[in-house]
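A single chain comes next, written as structure tokens; it is the form predicted alone.
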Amino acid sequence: MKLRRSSRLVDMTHYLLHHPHQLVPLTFFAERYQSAKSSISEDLAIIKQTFEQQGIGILRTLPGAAGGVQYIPKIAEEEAKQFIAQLCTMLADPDRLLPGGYLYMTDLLGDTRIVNQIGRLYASVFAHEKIDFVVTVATKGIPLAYAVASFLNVPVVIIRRDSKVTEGSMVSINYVSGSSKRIQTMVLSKRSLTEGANVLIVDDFMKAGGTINGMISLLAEFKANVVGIGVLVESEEAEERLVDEYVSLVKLTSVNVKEKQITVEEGNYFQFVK
């Protein structure tokens, strides 16, 4: 279809936003709009400038016959700071207190606007890693994993606590929970991951890190390479941290159940922003 430049810009922007991290040949757009490659290159230069000015992301152009253009989602640091500050305010509500020092977060994880923005934050900080799968454990981390994966344009793999007949042959491990010190079980279908895959682990809450440590052990059975770990909320009160390298958005610094007080602060996210 032959389109004017204004229409091309709208359609190209829409296409790129819905195909993050995908290398799109210039010939694809040239044929799509029945336009010369030189015109397409000019259009992409306009989109690239706007994306970078508005903190939407970057357009990477690769030359050569096998080259093309690739949209990498990013988020401006100021926008990220404002959003994480809003998360801290919401999580500091004393009505969120649960037994054991946990926080009620189901409403946040069910808000698609919030979850989508969390996904964008993690896709931004891990934008330059080679990631094949986003991995989480059932159930609270699932919305976050799908949000992150949508911006990275990769599949989601869900580790479960018990086997399902619909999953086929499973790999199972026992691990020690970091907070309760109880032995628990994790399982993952043998068909879920390819051997040697690069994975990003995402979870909603981390105390000592026993669950994530268990996930790492299970993924080792698939010879997977864990390139990063992202947690929405980390607890500072853990006696012994079993996981050292991770990116958190919010840090739960103290909980006073008797006084019904929750103290939260910004996590370590901005230490990893490039």
Second form
There are 2 protein chains.
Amino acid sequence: MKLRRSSRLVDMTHYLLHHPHQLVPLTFFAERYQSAKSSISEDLAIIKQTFEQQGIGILRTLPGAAGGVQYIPKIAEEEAKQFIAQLCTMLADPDRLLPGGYLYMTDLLGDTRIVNQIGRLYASVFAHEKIDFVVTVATKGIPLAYAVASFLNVPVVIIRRDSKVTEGSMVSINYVSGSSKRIQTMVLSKRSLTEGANVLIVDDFMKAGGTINGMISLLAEFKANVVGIGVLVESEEAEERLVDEYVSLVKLTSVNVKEKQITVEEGNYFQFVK
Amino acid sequence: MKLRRSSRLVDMTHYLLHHPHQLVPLTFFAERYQSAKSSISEDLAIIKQTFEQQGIGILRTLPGAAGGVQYIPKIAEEEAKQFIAQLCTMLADPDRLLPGGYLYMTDLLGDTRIVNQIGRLYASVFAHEKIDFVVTVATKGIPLAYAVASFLNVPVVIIRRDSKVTEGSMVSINYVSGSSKRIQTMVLSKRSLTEGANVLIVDDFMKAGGTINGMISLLAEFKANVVGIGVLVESEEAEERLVDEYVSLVKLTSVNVKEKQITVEEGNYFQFVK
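Structure of the form predicted in complex with a further copy of the same chain (previous: the form predicted alone):
Now the full complex is given, and it begins with the chain already shown.
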């Protein structure tokens, strides 16, 4: 259907936002709107400039016959700073303290706006890695993994604690949890991950890193290549960290149950922002 | 920052798509772009027309001092039809058959594009209900619930099978599963749901409806008002259905393990599309 420039800008913006990281040939838009490729190029220049100016992301244009346009979600550093500061304030609320020094985060992880924003932050920092799958472990990391994966436009794979009949044949491993030193099990459906895939691990919380270490061991059974690890909250209280390189948004530096005090600060996120 | 119309159209489209169901005052855009309200109104007329024409959704304009503009995600009936037909084709693949007549759906539920589209379908059909929370039960329904909730711009609440220390005080119920007739448990964090809330239940699969019935009982403990139930796949094989009104995308009419045949058809979705 033939569309005027103003309508094309609206529809193209919608299309690009819903197809991140996908290379869209200019001919696709030219046919969609019955417009000349030169007009489409002009439209894209406007969208590119606005996306960059408003901190929406980057529009990459690849020339040539196999070329096209690719929208890469990117968050402006200032917006990321403000968002992480806001997360820190929310997490420092003493009402979050639970017996045993755990923090109640269910409300934050249930807020789709917050979850999607976390996804945008991780998709920004891992935008230039080759990622085939986002992997998480049930259940708290699931919404975060889907949010990241939506912005990267890749599928999600969920590791589970126990095997289910609806998952088919499973691969399982035992691992030692970092803090409790107990032996635990993780399983992954055989069909769910192709061999040799590039994966990004995402989880909500990391203390010693035993769970993530377990995930890495299980992923090794699939010959997966772990290209990155993102955790929402890292806890500094761990004596010995089993995982070295990870990207965290928030660092929990101390929890004082008696005084009802929680201290949080910015994680190492900005060390990885290029 | 002062923006020209073409840039305003791009930025406003992005803003509206990321704030569905939220009433945005015209003054917000007027200030954001240092433009006259009359120019903003003209921009919105273009966006409204394009959104409707391209099947992106509806732009509602509310006049008056407390007025503004509200983007309501809606899918065009034709697009929904095609998508459901595609889901049916994918589900009828005999390779999905697992022992016991179960279907492997992990790949579909791991595909963010499919999951988001399912979310759009449910958000369309429940667009005019007053919904405060989307509720699901761990773990397969979680991605669907977040997708629906993102388009409705409301939080998600996750019912669990066992209590976790990180959830604080929990309310639990026992219920009888529909197919296996076994007694099972469901728990929900006390803090996670406000009393008397309007909730939409979302899950991936429904046979007799025992799980959803259990959810309804647990939600009754929170005096919640169930305004709708959405299930991705309903199975016709149930002798007695415990849940009456629900919206399904796909209906599994028969599974023949011996002949390796799966028969699926469109669910009752279009009966609820207005």
